[in-house]
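A single chain comes next, written as structure tokens; it is the form predicted on its own.
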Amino acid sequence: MLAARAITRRFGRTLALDGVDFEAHAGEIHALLGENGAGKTTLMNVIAGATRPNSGEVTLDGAALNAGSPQEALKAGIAAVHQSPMLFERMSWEENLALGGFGRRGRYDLRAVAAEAAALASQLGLKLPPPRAILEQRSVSERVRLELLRALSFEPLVLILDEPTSVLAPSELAGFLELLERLRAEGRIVVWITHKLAEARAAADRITVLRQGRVVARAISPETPERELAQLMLGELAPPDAAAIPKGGSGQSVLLLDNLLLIEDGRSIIDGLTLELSGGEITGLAGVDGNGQTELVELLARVRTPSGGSIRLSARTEAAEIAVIPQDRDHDGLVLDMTLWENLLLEPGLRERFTNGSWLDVAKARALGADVIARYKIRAASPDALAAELSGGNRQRLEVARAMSLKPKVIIAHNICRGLDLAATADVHRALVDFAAAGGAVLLISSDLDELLALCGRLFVISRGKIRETEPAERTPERLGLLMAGAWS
């Protein structure tokens, strides 16, 4: 049995865990639910040895683990897959996996490591990056998949998963659920942190719910209704779905991508992509991560230069009026050792509002930070809190708040709700709907088909850098899953 007893953990003035008790048994999939900032990831890090608690202890089969020692936790058989992958960004994926349990007979034989990883990935239906690809050049979902493979390579007794399905394609989900069933049948313990209530109810044996650092429901049945689970998580009834979603644009083009090309190392990453965005509409782009979405966002953010084609704005739209929300908040969206208000001012359009020549009005910038904290329900002590002190979901809220505060004409949003709880997801969706209803244009790039089907007027699919628009009859999860896999017949 895995047990965490009376775990308390503070981060400055924030009480992340308040006397939490948690236990999971052999041959069990135990789902851990809670809103953003509830303490789920902190509890996971305490169990995995990545965070030392202020008080309390973790035991496995009755033996106490050395608090704050990832090495001892791993030696005891506890492995974790983090929402923000804990990998060496400047190394290749083979080198990262060589630091795991792969290639133990010939530790530095990267070909043996790659062969073992490919065999395991094939069992799970996961796609590996190209040989010797450096991780900082790969997508978040690819890194999460690699971290999952690395964790499995240790053959752990306890596997802790933090929001793994948020980056999996529909075609990969079945293999992932089969993996959980296999681990359970082998008598292992799976602790699964998720916001997807339907998945938790379908696969978990028991569910524990955290709210504001405390356990509010312990080891309850997965047959508990979704609405009741949502109320336990949020302390209130689940928010209603967004209404009045714009399904047709104003017809006024604000951004045109014309035959866009991006070629690197002789390989076409973006291949003749043409897409027009109109005001008053949310346009969706579905795809398995790694098919050119990240590069497209970087082209639109002007941090890459296209190899051909053009990105044209309407006569009434300026480049500064495009807000980009990247999917990798920790590497591309925020500077974690800067304060909240400083991160807001990383957006040039916002920074200009608080500067006069070379002088920055710090008081007004901090006031903006305080307003954003209140308006977007970010759990932070003050605008002077570091972004690193926020939970993953609250960092995502900060990214969204910065984009909305710019008051742009176009929003490019990439996997905007990854890691967000029910209430935060509803808030973000409502903000996008309101933005489009007021005449803004949104390009929503997502691997979450439910999100795209709920919000988007037009829906495109991207595969190997090419896109095609879907017909209404094709907009089912099954058909879209096939299209995302490249079945364009």
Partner chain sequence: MLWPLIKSAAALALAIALISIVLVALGVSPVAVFAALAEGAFGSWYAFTDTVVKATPLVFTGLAIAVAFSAALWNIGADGQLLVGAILSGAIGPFLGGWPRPIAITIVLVAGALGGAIWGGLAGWLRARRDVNEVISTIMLNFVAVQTLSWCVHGPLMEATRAYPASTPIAESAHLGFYFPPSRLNLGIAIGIILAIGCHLLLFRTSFGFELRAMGRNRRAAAFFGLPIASLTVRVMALSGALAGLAGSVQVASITHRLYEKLSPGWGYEAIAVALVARLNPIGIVAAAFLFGALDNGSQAMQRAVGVSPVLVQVIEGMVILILLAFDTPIWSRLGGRLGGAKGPAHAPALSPDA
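How about the form predicted together with its partner chain, since we already have the form predicted on its own?
We keep it simple here and write out only the one chain, dropping partners and molecules.
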């Protein structure tokens, strides 16, 4: 049995965990449910030895673990898969896995590592990157899969997973759940951290709910109704209603992608993609990460040039009226060590607006920052707060606010709700819906089917750089999952 008792952890003035008790038994999948900032990840870090608690202790089968030592935790059999992978970005995946339990201890034999990893991966139905691929160039989901493999290579007694499904493809989900069930059957403990109610209810044996650093429900049944769980998780805040979503577009075309091609190193990454965006609707593009979405976004952001085809704006649209929200907010979207108002200025259209000759109008930019904080409910002390000081949800609100401030005709949004809690997701969705309702065109590129099904008028699927529009009859998670896996391309 894994037990954490009276864990308290402070970060500066914030109390991240406040006397948390947590228990998980051998042979169970235990969901740890909570909003962003509820303390789930901190609790995981305490259990895995990455964070030393201010007080309290963790025991595994009665033996106390040395707090704050990841090596000890690992030796005791506790392995963790982090939401943002803890990997060596500049090394190949084989080298990364060599640090795991693959291969013979103390021997550096990449071929053995790769072979064992491949065997385990094929058992799990996970796809590995090409040999010797450097992680830097791989997608987040591939990196998380590698971390999962590395964790499993230790044959852990306790496996802690931090929001694993946020980066898994629907087609990988079944294999993943099977894996969890096998771990359970072997008498291991799986702690699954999530903020998705449905997942917790579907897969877990028991659920513990955290809210603002406290346990509000301990080891309750997964039969607990969704509404009740949401209430536990969010407190007074009720889950947001489905907003009035504009389904039919105005039909007025604003942006046409015509037979777009992108070829790199002889591989075609975008393969004859044709798509017309019109005002007044949210067009969805579903796909498993790594099928050309990132490159498509970069083409639309004009940081890449297509190898063929064209991106055409309608007569009344200007290039500066396309706002792009990239998927990786910490790496692509924001400069964390700059202030909130400086991050607004990253967008060239806004920078132009706040530049006189070559001088920045700092006062005006700061005023926009203050305005944006109020309008988009960004929790920040002032426009001078560093982006790094904002929580994930507030960073995303900042990105959305920046895109909206541009007063664009088109918004390209890529996986913008990944890792966000319900409240932030609802805010971001509402902003997109309002934008479309006011006549804007949105291209929502996502791997989250719930989000796409809820918001989009037209829905396309991308696989290996080709896209295909879905029929209304195909818009079920199962059918879409198959299409995303490339059943048609």
